[in-house]
Each structure stands twice: as C-alpha cells, then as structure tokens.
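Just the one chain here, laid out as structure tokens, in the form predicted on its own.
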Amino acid sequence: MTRGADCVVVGGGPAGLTTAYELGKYGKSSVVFEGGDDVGGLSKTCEYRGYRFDIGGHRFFTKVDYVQELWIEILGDEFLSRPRLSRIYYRGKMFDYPLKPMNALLGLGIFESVRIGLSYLRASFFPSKEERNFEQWVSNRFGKRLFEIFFKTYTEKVWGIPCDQISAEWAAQRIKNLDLRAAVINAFLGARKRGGKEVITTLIERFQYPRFGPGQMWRACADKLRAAGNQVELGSMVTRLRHDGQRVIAATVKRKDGAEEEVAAPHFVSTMPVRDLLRALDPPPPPEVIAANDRLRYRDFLTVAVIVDAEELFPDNWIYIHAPDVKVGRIQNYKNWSPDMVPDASKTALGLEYFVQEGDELWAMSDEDLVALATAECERLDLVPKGSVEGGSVIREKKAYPVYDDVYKEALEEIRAWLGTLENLQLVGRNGQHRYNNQDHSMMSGVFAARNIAGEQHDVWAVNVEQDYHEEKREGEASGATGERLVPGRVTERELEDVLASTFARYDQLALGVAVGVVVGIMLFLATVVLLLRGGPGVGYHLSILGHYLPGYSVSWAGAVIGFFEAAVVGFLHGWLISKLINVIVGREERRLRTRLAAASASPDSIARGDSE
C-alpha cells in the first residue's frame, strides 16, 4: 500500500531520524520503520530500576557546524557540558588516555620506558614501508613496544581478530594523531608555531551530553517528526525490498505480532547493515555480489549494567581494560556522564562492555550469570568494593560494529557498484555504509540523502572520507571550523594547504631533541648504575673513558647523575641536528612541488577546468 510519504526510512537511529528530520525542512514527508522498541540505535538510552545506561557511551562532539545546530535545535537547553576523563587499566595501574609521556613513564618504570623510547626511535628512522594494517599504522607512529602495551591486547579483545588483519584506515580514523614528539610538546611546552601556523594545543577535554542520555535526543527528534505529521513506527522490521532492477518499488514490513505490510514510496533510505540489506533485496543481487556481501563481518556487543552501593568509585567517564585475564573490554561510569543518569545520588551505575559474537559463550550466558561475571570482574580489578553490587541488567546488540578487516574494502566497493544501479535507494549511517562513522558523520550522511531527495546533488559516501578524523583544537579554530571537509566539492586552497602540510610535515626539532636526549641520558645512567651494583676491581674501566668527552663523568654515583645530564645534552644536540637536516630536505621538496603546482594552475587547461581559485 502507499502511505503517502515521500520516503521510507529503514532504521530509527541517528542517521535515519536525521534523514527524516532534514526532509521535513524541504517539505518532504517520511515514514521511519524501526525494528526495536525504541529509537536511537546504538545511541539509545536504556533503563533499569530508574537508572539510565548508554550502549557504549556517546559523547556529543563535532567539527561540523550544521550538526551542532541540529543538536541544539532538537534538544535545546537539555545539553550539559561535561569534562572528559578516560584512562587505561594496565597491570593494576591507571594510565591517561590519550597517552601522556610523564604519566606513562612513571607508571611503566624506567626500564620499560627506555624500551619504549628505543622502539620509538627505531620506528622514526626505520618505519614499515607500508601501512596496510592496524599494527603497522600504530607501530610507525608510536613504536612497536608501545603498540604491544597499549593497543594490541585491547584492540584484539574488541574485534576478535589479530591486529595485522585490521585495516589501517580504521586506525587513522579512530586514534588521535599523536606521535611521541607531539605528545612531548603537548605535555611540556604547550602551543608552538610551526611554519607560521599554530600547531595542535589541546585535545577536546569537554563534550556535550544530554541530561538523560543520548536517547533523550532521539526521542525528542521522533516526537518532532510525529508532531509534523510524519510516522515513526517501532517494532516494525523491514524484511524485504522489492525492486525492478532500476528502482526500489516497495518495502515489506513485519511487526512483532507477525502482521506484514508492503509500503511503496518514491524514495528509500536504508540504515540497516549492508549484509542484511542485500539479503532483503527481491530479486537478489548477482552471485558475485552475494559472494562479496558474505565477506562482510560484524562484531556483536553486550553491556552488563550494574548498580553499585557507593557514592563515588572513580572519576573517569570510561576506562579501557587492557588486562587479558578478564573479559570486559571497557567500563562506563554513567554518573560521571550526567548526574541525572542516576536517580539515587548515593549509588553509582556502571556499564561493563563485552565484545562478542552472536552465539558464542558470552552471548549465550544467562543474564544472571553475566551479572555475576561482571560483578566478579569489577571486584577483581578492584574498581568496586566487594559485595557492593546490588543487581544488574543485560543489553545485547547484534551487529553493533562493522568489522574493518583486510577484505572489507574491496567487498564493499563491489557491493556499492551494484547498488548504484538502484537510483532511488541511498545508504546512510555506520551500518548502512559499513563505515566507522561517528554520530555526527552518520547524521551528515542522512542530511545529504535528504537533500538529494529534495533535488540537490551530494555524494553521501563523501562524508568522513578524510583519512584522519581527530578531536584536536587549533588556535583560532572553533568547534565547527573544519566541517567543510565533510561536504563534497572541488579542492579549496585551504584543503590543498592541509594536504601539503600533512605530506611534508616537519620534524619538531625541539621535541625530537628532547626525546633523544632523555633516552641517551637514561641509557648512560643505567649502564653506570649496573656497573656500580656489580662492583669488583677495575669495574667500569672502559665506560669511564667517556670522562674524556663528558667533563666530570666517572663510574660513580655522582658520575651517574652528571653523566645523565651531559649525555642528555649531547643526545639533544644530535636529535636537533638530525631533525634539522631532515626538515631542510623536506622543505626543498615541498618548494619544488609548489613551483610545479603554481605552473600547472596557470596553464590554460587548468583554468578551463575551474582549478583556479
């Protein structure tokens, strides 16, 4: 039957609801079918005994001005400004995340810190020539040892596959672009200018958050849609999309009571997982497309929400658990997201997150056993007092995360090419595009889809195409200042400058000098201490020769301290000179390329193409 709507939207998460909301601004109507009992998708908020829980925790942070405007337009003054604190639990200690040099140094100890420093220097001068997977990408930026400590265990717990099978593209989007040089600057020196431009000064340390969780946002959005005459139907699963090879004709909707209805419309927007979408198409795609579709994988997810009889536990919004002896991957403290998430201020609500596959041991456990497991692991990690957990609930989410392995990209390209033949079907959102979209990216894909239906021309797949998506602030840059990168169009002068700056990035001479100096100083200090502890006649004879080059140095306790500072100065000078030489060579190559680009932009052909500003 025809509902009279201009568009059928499959899925009531951020992308689907934003599509419908944006359509309304163009005078277009919609009907949204959501298979679950609530809107919001992974951004919904669940309740247990009056306590509210996120599915993973969702900060409201964006660089896109239009998304920020939508949030305020929909929810108004119900947003809170919240401080961000997240840490890593490793070997019984807490480490700041993003990583901070002094915090990591003090927590890991001097010997491990030296190993990390040497590993980083090796990666700086002898990086992996290719970056096809997560392990290569992280090791090139942080060193192999830091990768093994702070990335490998947790990442493999999340995805259930080895790090060398995870796409480097995912790493570039999800990990802050902080190498140890930049971290040293951030920790010790603050903002500095590089090439006349302000470098990164801080990471985003505050974020917006709805008073009663992200579900409050999407329920408000659904209410506004209904008030405007649109339909948002819960418990309505789209099981079939009938098409004629060129256009989708109708969607078959199955409700919880078993009743089915076929709904026709001029346009269709899907947020359902790509694999489910292709299996719902009638007639089915060609065999080779089905084979590509079967290569797409997903990671399922469950949250064990527990109520703890304690007013304060830890200050973090969330903690990453890098302990291999427990199964929990991350722990949310919802009271620290918003005080209103907890009805009783004398108690605390935690969410223990487990990354699973549907049907595996954890997924199949009863709710009671999962609550018991979560309680035991909290106590084992010494995060809650023994016997303080008063009860809990379990939330299961199928296909929570598309898997970004080493085969997904090729498979997705083949699927996209075939789906492009269905001219009135658009895919948006994280699962809809099998892409690790943030919430704002998912919303922008829905905005573009709606505008396409209204007659504009946008590529929904161009949202979030930048290789790196960061949470950095630069001097003079507002929260939405870089949002134009999400909008398809020709390359602007600023975008070209960003590309050139990234391609010909300079070594920070001061930071590399400090890094080399500290490592060299520590190495000499340790070598001297080891010889002193070993003792014996003639001990340290060869090492003491360094006294000819380092005035005042000797194999003695006082000499160890003197040697540390003098060796650090020598190391600093070497690191500074090496980075200076590299920067000279890189600068020369950049100038050569700029000369070639200037000549090309002045040519008649380039002007005819519209390449000039």
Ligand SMILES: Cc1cc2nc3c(=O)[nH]c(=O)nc-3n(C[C@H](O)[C@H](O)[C@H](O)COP(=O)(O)OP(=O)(O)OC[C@H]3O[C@@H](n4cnc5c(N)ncnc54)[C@H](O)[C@@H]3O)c2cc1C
Second form
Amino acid sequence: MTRGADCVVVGGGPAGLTTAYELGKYGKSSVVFEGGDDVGGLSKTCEYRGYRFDIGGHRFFTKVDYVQELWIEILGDEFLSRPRLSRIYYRGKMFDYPLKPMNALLGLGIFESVRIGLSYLRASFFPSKEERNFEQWVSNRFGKRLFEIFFKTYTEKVWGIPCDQISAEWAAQRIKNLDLRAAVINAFLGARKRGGKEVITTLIERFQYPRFGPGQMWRACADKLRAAGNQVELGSMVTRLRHDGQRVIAATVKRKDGAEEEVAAPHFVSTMPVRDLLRALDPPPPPEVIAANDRLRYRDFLTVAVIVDAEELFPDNWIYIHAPDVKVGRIQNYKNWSPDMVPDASKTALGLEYFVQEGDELWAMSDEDLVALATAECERLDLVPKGSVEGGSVIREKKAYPVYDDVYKEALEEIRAWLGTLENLQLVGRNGQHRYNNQDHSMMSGVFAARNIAGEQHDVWAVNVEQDYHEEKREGEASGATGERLVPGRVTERELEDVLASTFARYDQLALGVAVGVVVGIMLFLATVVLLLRGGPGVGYHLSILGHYLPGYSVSWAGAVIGFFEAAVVGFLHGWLISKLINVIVGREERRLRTRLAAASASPDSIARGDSE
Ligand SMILES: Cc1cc2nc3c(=O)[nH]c(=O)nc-3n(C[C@H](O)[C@H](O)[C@H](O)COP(=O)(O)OP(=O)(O)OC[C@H]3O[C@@H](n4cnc5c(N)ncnc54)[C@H](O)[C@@H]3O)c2cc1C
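Could you output the structure for the form predicted together with the ligand, given that the previous block was the form predicted on its own?
Complete assembly follows, chain above in first position.
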C-alpha cells in the first residue's frame, strides 16, 4: 500500500532526517522508517541514570554554510559553542593533540626527540616510493619514528588491522594538513602571512554542540518533521526493497512485534548500510555484485559509560589512549562537552571507547565484565581515583566505521554501477554510501537527494570528495555559501593559481631560521645540563670540543647559557640559508612549469583534455 508520501526514507539518522527535512522545503512529504528505538543513528545520545552519552563524542563543525544554517534552524539557542581540548596519553604523559613540537619535545625527552627529528629528515630525503598504505603515507610525512609513537598503536586499535593494510586514502582524508614543518614553524612563531594569505592551517579550537548532546538535534528535527505532517516511525526495520529492475516499487517494513507492511512510493532514499541494502533487494542483484558486496567490511564500536564520584578529573573533552597495555582507545569526558550532560555536578561521566569486531572477545563480554574492565583500565592509567567508579553501562554499536581497506573501492564502484540502474533509489549518508562521512557530509548528501527528487540535478556521491576537509579550515578560505562547493567542478584559473601557490609555497626563511635556531640552542643547552648533572671526572670532554667553534662555550653552567645563544645563532643561519636555497630551487621549478603551462594552454588539444579530466 502507499502512505501517500512522496518518498520513503530508510533510516532516521542525520542523513535520513535531513533528506526528509529538505524535501519539506520543496513541499514534498516523507515517511521515515527507523529500525531503532530512537532517532539520530550514530549521532544519537544515550542515557544511563540521567547521565548522557554520545556514541563517541560528536562535534558539530562544518565548512558548509547551508548545514550550519540547518543546525541553527533546528536547534536555535540550544546549540552551544564549546572549547576543544584533546590530548594523547602515551607513556604516562599527556601530549597535545594535534602534536605541538615543544610539548612533544619536553614530553618525550631529548634523545627520543632527536630520533624523531632524524627519522623525519630521513623520510624527507629518502621517502618510500610507494604510498599505498597508511604506514607509508604517514611515515613519508612525519618520519617512521613519529609514526610508531603517535599513529601506529591508536590506528591499529581503531581499525583492528595492521597499518600497512589500511589505505593511504584514509590517512590523506583525515590528517593531510597536519604538516610537521608547518607545525614546527607555527609552534615557534604562530601563523604568518605569505603573499597576503594565511598559509598555516589552524585546527578547530572550538566546536558547536547541543546542550543535551547530538541526539537533541535529531529529536528536534524529527519533532519538526512530524509537526509538518511527515511520518517518522521508530522500531520499523526495512527488510526488503522490491524492484522491477528499473525502479524500486515498495519497501517491506518489519515492526518490533513482528508485523510487516509493504509501503510503496515514487522515491526511495536509503541510509542503511550498503551491504544490508544489497541483501534486502528483491530480486537480488547478479552474483558478481553480491560477491563485491560481501567484500565491504565494517568496524564495530562499544562505549562503556561509567559514573565517577569526582567533580573534576581532567580538562579534556577526550583523550586518545596510545598506551599499548590497555585495550581502551579513547576516553570521553562528557561534562566537558556540555555541563548539562550530567545531572549531578559533583560527579563525572566518562565514556571509554573500545573499537571492536562484532562477535570478538570484547563484544561478547558481559556488560558487567566490560564495566569492570573499563574501571580497571582508567584506574591503571591513573585517570580516576581508585574505588571512585560508581557504576556503568555498555552501548554496543554495529557498523560504526565503514572500512577503507585495499578492496573496498573497487567493490563499491561495482555496486554503485549496478545500483545506478534503479532510477528512483538514492544512497546517502555514512554507511549508506560506505564513506567516512561526518554529520555534515551525511546531511549534505541527504540535501542533494531531496533536491534531486524536487527536480534539480546533483551528484550525491560528489559530497566529501575534498580529501583535506575533515579537521582543518584554512584561515581566509571562503566557506561555501551552499553545499555546491563540495561538488568538484572544472578547475578555474584561480583554483589553478591556488594549487600552484601551495605546491610551490616558499619556506618562510625567518620562521625556519628561528625554529632551527631555538631547537639547536635548546639541544646544546640540555646536553650540557645533562652532563653537568651526571658529573664525574672528565665529564663532557667530547662536547667541550665545541668550544673551538663557539667562543666562550664549555661544559659549565655559564657555558650552557653561552652555548644556547651561540648555537641558536648558528642554527638560525643554517635554517635561513637552507630555506633560502630551497626557495631558489623551488622558484626556478615554478617558473619552468608556468612557462610550460602557458605554452600548453595555447594548444586547443590540451584545453579539451583538461576539461574532460
Ligand atoms: C565514534 C564516532 C564518532 C563520530 N564523531 C563525529 C563527530 O565528532 N562529528 C560529526 O559530525 N560526526 C561524527 N561521527 C559521524 C556521524 O556519526 C555520522 O556521520 C552520522 O551519524 C551519519 O548519519 P547517517 O544518517 O548517514 O547514518 P547513521 O547515523 O548510521 O544512521 C542510520 C540510521 O539508519 C537506521 N537503519 C539502518 N538500517 C535500517 C533499516 N534496514 N531499516 C530502518 N532503519 C535502518 C539505523 O538504525 C540508524 O539509526 C562519528 C561517528 C562515530 C562512529
């Protein structure tokens, strides 16, 4: 039967609800079927004894102005602006995230820092030629040692597979702009202008967050949809999509009590995981498409929410746990997301996040054992006082992460090509597109799907193709007035100019000089101090030879200070000269390329080629 709606939407998460909300703006109605007991999907908020928890912490940040407008329209004053602090726990110490060189240097000690520096230099001069996997991608940019310390353990906890089996594409999407060179310069001098343009990307220091967690946004959205006459039905699992090879005819919905209903509509939008969707199609797709579908993998997730009898534990919103001796991957402190997440200000609510595989040892553990494990681990990390955990609850979430392994891309392309034959079915959202989407991208794909139904033409798969989007937003960069900027278009002259400017960006000579100078100065100072503290006969004999080159330097307290300044000057000169030399070489290369581009653009053949790419 038909419910009289223009569209059946499968899933009441951000993508599904936004699809229905946007359809409403075009005078079209929807029926949204949500399999769970609440709306919000992965962005829902759960409750235990009045304490609220996210499935992971959900920051609201976006470059897409239209998404921002929707958030405000839906939630108004309940949408807070919150400060962000997140750090890395490693070897019993806290490190800033993103990494700040001085903080890392002090935390890791001089010898480890030198090791990191050397491995960074090695990667800069002799990078791995292949860049297919996460390990190669990160090591080429940060050096192998930094990869081992700050990326390997955590990433393998998250994905459950070795870093050399994770696609480089994922790294490029998530951490592209965390450039170590820029970070060093930034740490010493702050962002500087080059050519009138801010060039160092800054990480988002604030984010928005609903007063009662992300679920508040999606409940408010569902309320608005219902108030406008749409249907949002919970506990309604779509189990079958009947089609005739060209169009989807109807969706079969199964209720909690086992009752089934078949609902027909002119349009269907699915946010359910691609793998489930293909299995729900009736008749089923050809065997080769099913085989491709079976190659899609997911990573599951569980949060152990614990209530701690302590007013304040740590100031972070969340902490990444890089310690290999505990299983927890990340710890959220929800009170720091919004004070209203806890009903009693004298207590703290933590969420210990475990990245798991459905059915594995952790997944199969009883809730009681998981709470005991979480309690023991946060006590071992010294993040909560012994005996202060008052109780907890477990939230298991299947298919939290679509896995980007080395087979997913081809498999997805094959599936998409076949699904393209069903003209009234659109796939949107995170698992709906098997894409590592945040809420805004999930929403934007829903917005496009709705506009397509209203007669416009958008490519829902073109959302979130901007790989460097996720964390950073460049200062001075225009944010899109609409989501359209997420759709790749033809490269304009200005964009080409931007690409050239960033590819051939010059080193800031002063910045690099000062950065190298300070590091070298500190290294000599610390080396001298260490030797002095060690003491003993003949101590510092080798280092004191430097006195031949640095007048007045010796292994003494006065020498440490003199050495600091003199080494800083020498370091400055080296940094300045090296960057000058690089700038000359880069300048020459840029001029050569510009000459070739100018010649190429005069040829009509090459213009045609450029358009089609
Ligand atoms: C740990 C973690 C942290 C995250 N942090 C952030 C963050 O800080 N900021 C951010 O913006 N995003 C974050 N995200 C991403 C965000 O959660 C997703 O982008 C967003 O929820 C995706 O929305 P969606 O509607 O596409 O899918 P989902 O949220 O997965 O919603 C899909 C819905 O469809 C329902 N469904 C599935 N199958 C069926 C079916 N057959 N019939 C009926 N209903 C069905 C599900 O029950 C679910 O409610 C995070 C995700 C995770 C896992």
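Positions refer to the first chain, counted from 1. All figures in this text were calculated on a predicted structure; none of them were measured in a lab. Whichever C-alpha set is largest while still superposing within 1.5 Å between the two forms counts as the rigid core.
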With both forms fit on the core, has Y553 moved 2 Å or more by CA between the two forms? yes
N583: Cα shift of 2 Å or greater between the two forms (core-aligned): yes
Establish whether a shift of 2 Å or more occurs at the C-alpha of F565 between the two forms, with the two forms superposed on the rigid core. yes
